Amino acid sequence: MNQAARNQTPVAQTTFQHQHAAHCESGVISSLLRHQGVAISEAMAFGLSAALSFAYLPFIKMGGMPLIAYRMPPRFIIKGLAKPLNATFAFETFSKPDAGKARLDELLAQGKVVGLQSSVYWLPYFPEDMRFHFNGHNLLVYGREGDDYLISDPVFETTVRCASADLQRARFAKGALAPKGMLYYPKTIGNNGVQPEAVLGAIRKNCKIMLGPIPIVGIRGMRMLAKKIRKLPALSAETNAFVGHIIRMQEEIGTGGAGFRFVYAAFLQEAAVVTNRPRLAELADELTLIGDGWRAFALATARMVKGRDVMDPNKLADLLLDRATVEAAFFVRLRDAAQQC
């Protein structure tokens, strides 16, 4: 069979279920596991990975601006999940396009249902004013008919298509969080449900995250960001670039401060029955509101940088001090509800 024949030979495809999600990663993970009959929602593979996180990261840098990140970095979700689910996982990269093309045509031509990493921007089915560059959009494909591949991106209400070169191009893109053609794929999972005790020491671990002694990590990294935007000029173009990176890392990478906080509360109240603990119910509650003041946060940032309002740094340093306040307080109480009897 020549090389155009072979492109236009369907692969078998799996029966698969595409849901929509909040997040790409737990989005992918969860409809990956569930595929294989692990009961999961996309909020239990968040909140059972540990994954709720802030960072500001000066020393890596996303068109020219450090990395501001609302969750632990890629993969962490997908990793976190090995141990309560006794699962192990496989991860491929290559060094050339060629090659990850040939191994993702070989699962799919076995049946399997392939997760990967890739880039926003190279991905056509995204609407041009949602691409950007960014390299860590995890997505799932489930199976290809001739030279368009049928896939599963979390983000969106349903499956889409899209061709061989889009796709490699996508996988291989170049800089920060570079996926070097990354797939995924479980190898073996021992566990189809989820524990008590792994949940409960999800949350502890997420609390040491979050309450931890790194300066750039969690409640530190907040208080370490608004120092920064403390010392920014009030009128300059260099604060505006600024402050609009902030806005744009909190809600248009990924899920965002707000959003991620949200995922999380829904884990907390699926942890309340499973643990039997309804405490973990009422700060679930109080989690929603603070994922309603990351959005306040992000609605005065937005307004300072369309003009709306006068920019004011100090301000913007205050309300980002206040997160940092009542998230360091909130962890404190989880941690006390999620401590063994």
Second form
Amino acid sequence: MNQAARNQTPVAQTTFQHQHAAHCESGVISSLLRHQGVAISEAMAFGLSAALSFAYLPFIKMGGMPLIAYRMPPRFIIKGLAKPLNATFAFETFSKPDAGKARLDELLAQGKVVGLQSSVYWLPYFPEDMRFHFNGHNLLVYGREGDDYLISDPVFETTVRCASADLQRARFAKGALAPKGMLYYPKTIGNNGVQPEAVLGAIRKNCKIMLGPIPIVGIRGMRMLAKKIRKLPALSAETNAFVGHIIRMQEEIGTGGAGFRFVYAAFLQEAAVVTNRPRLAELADELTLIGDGWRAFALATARMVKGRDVMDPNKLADLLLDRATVEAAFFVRLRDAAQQC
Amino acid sequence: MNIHEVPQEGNATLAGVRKAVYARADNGQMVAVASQGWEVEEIVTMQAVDALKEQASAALVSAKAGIGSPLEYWMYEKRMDLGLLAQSTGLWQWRVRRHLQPLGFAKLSQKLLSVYADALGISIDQLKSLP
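Beyond the form predicted on its own, can we have the form predicted in complex with the partner chain?
To see the whole picture, the full complex is given below, headed by that same chain.
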């Protein structure tokens, strides 16, 4: 069969189950693993890789704004699952776009479901107002039909399609976090289930991240950002843009609300069952309330941005500092609850 | 947040897409629920979209007046900025900055025009014209 004929042959994994998820990376990797027979939810994938975070990275700019992340950097979730599941993942990037396309087609022809990193902007199935130049998006390709790739994008309720030229552009977009055609898939998987000790280890690791000494990460990162907000002038377009940007990072696509706090609460509930420690379920309830506080912070900020309330950087800084104080105490309790027996 | 509080405010920026958010069901379990969006998100997303649109329309005005280039308009129209356009074309920022000027743009070779058109996902004819 020549190349042209092979490209016309539709390939699709008919057994593949799409899942609507709160976050692209945890959604993609949990779908990919379930397809391989691992019993894992999105929340478990997120928690088991210790992905919850807060980071204020003023030196990484996106559209002139500093990066404010409520989770660990891209690929942290996938890589973080390797050890607890005793799995290995293949990651491939390409210097030549054509090679990246050929490799994707080859893997699909082998019957694999493949994860991709991509830009959001160049994916035509996204609504216009959601299309920004953000390169850290993740999606799954489960087949191909004619010139269309069959895509499971966790942001969407159902599967979507994308023409090959558009997907190609999205995979090889340039700029911060440039994907370079990155694709990934599991090579070997040792455990088909989640071990209690791995869950406790992941919780302790996450507490360490949140309570750690780096001034821009975790609780200290929140305090530093609060300090930065407090210094902003009340009457300035830049202030509006800056605080609005923080909320976009917290509530926009792919956080499941409240900067992942609700997703992590869902994980803690599962963790309570897996480890047989009901205390973790109580802490899940606490974290849900903490998440409500983050949403109150978002609401207060949006009202000021919109001019319904007077812009008051001091008040926003206080709300953020309050989150820092509450989370500092919470993660100490969580660390204690996840101690080895 | 419990599942009855999950916002269903028909956020315009989502254009009908429902996103998954986690919320507490009546039995206390955290579950993923489809949300039609929250006004808070709409406000901050529109703020960012509007900022980009303003840049594009300001660039359009100056390009039409001859004090800016069509390249500057298309750069903002495609939601890019100087840094991203430079990275997408593989050119130095100082060169791109020069090409954003009307004089620099007028001198562009066919090859460079096609580099820019490619990076912006438009044709050369489009790049040279204004809406």
